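As structure tokens, one chain now follows by itself in the form predicted alone.
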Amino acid sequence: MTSRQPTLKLKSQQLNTLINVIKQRGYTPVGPVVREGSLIYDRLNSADELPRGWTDEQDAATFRLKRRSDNAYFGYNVGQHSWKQFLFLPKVKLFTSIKKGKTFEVIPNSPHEIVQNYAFIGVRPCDLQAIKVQDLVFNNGQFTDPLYKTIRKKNFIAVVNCTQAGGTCFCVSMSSGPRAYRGFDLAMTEVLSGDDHFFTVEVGSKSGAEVMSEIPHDIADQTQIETADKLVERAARQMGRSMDVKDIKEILYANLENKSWDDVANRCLTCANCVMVCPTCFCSTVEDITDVTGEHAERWRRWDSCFTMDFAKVFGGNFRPSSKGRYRQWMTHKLATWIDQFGTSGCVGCGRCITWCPVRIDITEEMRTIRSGAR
């Protein structure tokens, strides 16, 4: 938006209206839902499917859902899923090759055949920053992934600012939360005050303004705005982790042989859990498959990880054969070389890699150890 819009007030009962209006405008709403004891992102038919009254407890290698004492719709932090799965698809066919006589006809996969107009409901500020980071990777002008660009162009993003922090969150350290300031269509803050349950809403785009124009709402008064702001400020003070990012790139570059890498390598299983749950990691590989006749072949791209042995396997050998080398590559790329490549850190402080590491490796602790013994 070219000028600052007034903060709006949306009653919680109007969430269904919001979802219906979004669907009427041709979007497929996607948001948080509880499935089999876990928090995932899936299609939404109504606000009744949101995790109302649920929260999460997170720590290193620990995640569990439990009931809240209220009916907050967004009273959780994040689960193992991220919005990356809808933008950078886990598996996608790139082209088909069909034998035509003595040659093959190559049929590219059209992005428009598989793209849906997604509306992301309940995006956390750290995940919004992760989307911006992936924009730099896949949609930066010089090197553009046409599929990612097409999906991204058709997005509607409704952010929900955080009013509580999780046990592994450190978004404040990475300047990615708990409030979103730009890059959204709508940004909401959930407020439960006595019997009053509402959202303050900031409009961030023309599309956001058009959606809100079709939903009954009020202009938020100063007390309501201040109440929402205090909840977000409280979340900032509740961070379960922190990371000192001062000179972080230079420290990592100067400590590629720090003995702490050996210690973490002895614990790391190279299972790639941290990479799969990370909202910014973008490693991939391609595989070719053929039918038994050899007349039909397909090339597929799928997610991969720098933790897998085969990822660094080339003709002549493997240039990253040790778990030490693979963990160092991941962490140094995430916190240092990413800055050289894209002008920003690859970490947004969501804490997923800490929560979902089965051996409790904590990137904030590893960075603290390197910094304390830095050469």
The other form holds:
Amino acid sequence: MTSRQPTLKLKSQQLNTLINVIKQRGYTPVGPVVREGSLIYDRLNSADELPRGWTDEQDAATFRLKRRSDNAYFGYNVGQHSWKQFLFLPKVKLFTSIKKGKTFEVIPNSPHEIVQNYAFIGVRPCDLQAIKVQDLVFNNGQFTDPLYKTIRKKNFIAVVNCTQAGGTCFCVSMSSGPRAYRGFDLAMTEVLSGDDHFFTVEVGSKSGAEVMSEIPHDIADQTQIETADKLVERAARQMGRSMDVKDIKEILYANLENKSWDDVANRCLTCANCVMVCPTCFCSTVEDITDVTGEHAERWRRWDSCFTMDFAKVFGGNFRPSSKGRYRQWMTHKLATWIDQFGTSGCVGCGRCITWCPVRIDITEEMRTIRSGAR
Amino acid sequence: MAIKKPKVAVFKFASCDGCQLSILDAEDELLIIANAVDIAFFPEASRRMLKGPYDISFVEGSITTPHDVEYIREVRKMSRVLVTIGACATAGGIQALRNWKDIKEFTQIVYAKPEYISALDRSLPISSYVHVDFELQGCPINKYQFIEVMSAFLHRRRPNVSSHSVCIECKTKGNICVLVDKGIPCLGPVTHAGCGALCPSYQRGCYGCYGPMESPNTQSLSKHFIRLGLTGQDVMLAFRGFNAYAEAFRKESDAHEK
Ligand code: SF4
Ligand code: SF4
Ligand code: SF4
Ligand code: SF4
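Starting from the form predicted alone above, please write out the structure of the form predicted together with its partner chain.
Up next: the whole complex, starting with the chain shown before.
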């Protein structure tokens, strides 16, 4: 947008109108919902389905949903799911091939069956940064993943800035939150004060402006803007974790033989949960399958990880057989080699790998150990 | 143009037949399989029993008697490719729990005439006696993985059977982790994929039916189970299930036995 738009104010009762307008414009809204006692991202039909009045308590290897004392719509941070599951599909058929006499015919998978024009509602600033990081991987001009590009082409992104931080959040360290500044259609901040419940809304794109023009709203006044800003500042002071990123790349490169890698390898299960939940991790593998007759073959792509043995298997063996080598690969890629590769950190500080590691391995702790014993 | 169909056999040793039933359960695919291969020997399914050699032999069950030892050697000689299926054939099965006890004591309690029983002192996997070309883990095996292994061998390609953790299957499906979200002890991080994360998909912890994964750190997971409040005895029992005698699980349960 060229000229700066004024900050708008949306009454909380209008949240459902927002979802309806987004739907009418041909998007499939997706957002946080509670299913079987857990926080997930799924199709949203109305604002009533949002986890209103819920919050999350997070620490290494624990996530618990708890009731809040108020009725906030977005009073939690991030759950195990990320938007990655909609943009970089966990498992997707790439093509089918049918034997035709001595040759075969390839039938590409139609993206129309997959692409849903998603509207993401309630994207946290760290996760918005994660989407930008994956854009650099899958659609960087030089290399393009056609499926990713097609799915990303028609997205609507409604960010909700954080007014509280979770026990494993460290976006302040990674400069990715708790406020989003660009790259969204709308960025909202939820304000609950007394009986007043509203969102301040910043418009970040033409589609964002068009959506807002169809919903009754006001222009936010200075007090409302300041109240919202204070809440976001509060979140910034509440970070459950932190990471010193000064010279991080150089420190990691100089410490590839640090003894702490052996220690983390003793604890690491090589289960790959950290990779699966990380919103920026992008590795996949491709599997070719044939049926019993051999007439019909399919190529599938699915998420993979540097923690699996097959990942580094090449002719003649595996070049990363130890857990030490695999954990080190993951962490140094996230925090150091990513910077050389894509010009940004591969970590946005969302804290998922800390919360969802079954044995409490904490990337911020591991980094601190290396830094303190750095040679 | 009559192409000779590959001859396939299915053998059974000490087992519950559950893996063979998983094969029979592949109802939709069974007719296609029967068309593509010659099911030459499969007593559980058919009275037709053709002599070897066989192109692929699938072997269910563990070796528990001297007779088994002789027979598996014969089966090996008759088979171009030998694939073991299930926890019994790949790890000794639930019956391997007797490996920690005195078999003579059992036979005396159970049988009226124990002198007629000739059993080895341990229940062991097929690979303890003969060379095995591929092991398909699981109690019971997954029928789709069975079809995949058969198709792969028929078409001379590598089977797509991942040996990583169950966690990857869980996450790919979008399941929320029961260990982290509910504090339920789950063996998924050290267990071989293949079941499609069946139990976690129904909010249960993984029982380890598919045996150890490729690089199982059972010690670290046990430590966490104890942090969650399990006793050493609980941890011992968790690892002493259908795959109790698989090395990684055996060592871990032994470490917690008083
Ligand atoms: S890391 Fe920051 S932006 Fe992400 S959920 Fe936590 S507070 Fe919000
Ligand atoms: S490395 Fe961990 S904290 Fe960083 S983006 Fe990935 S999951 Fe989030
Ligand atoms: S760091 Fe944690 S989540 Fe990642 S592979 Fe190791 S044990 Fe699994
Ligand atoms: S529920 Fe169990 S198998 Fe699934 S991710 Fe969690 S620990 Fe792994």
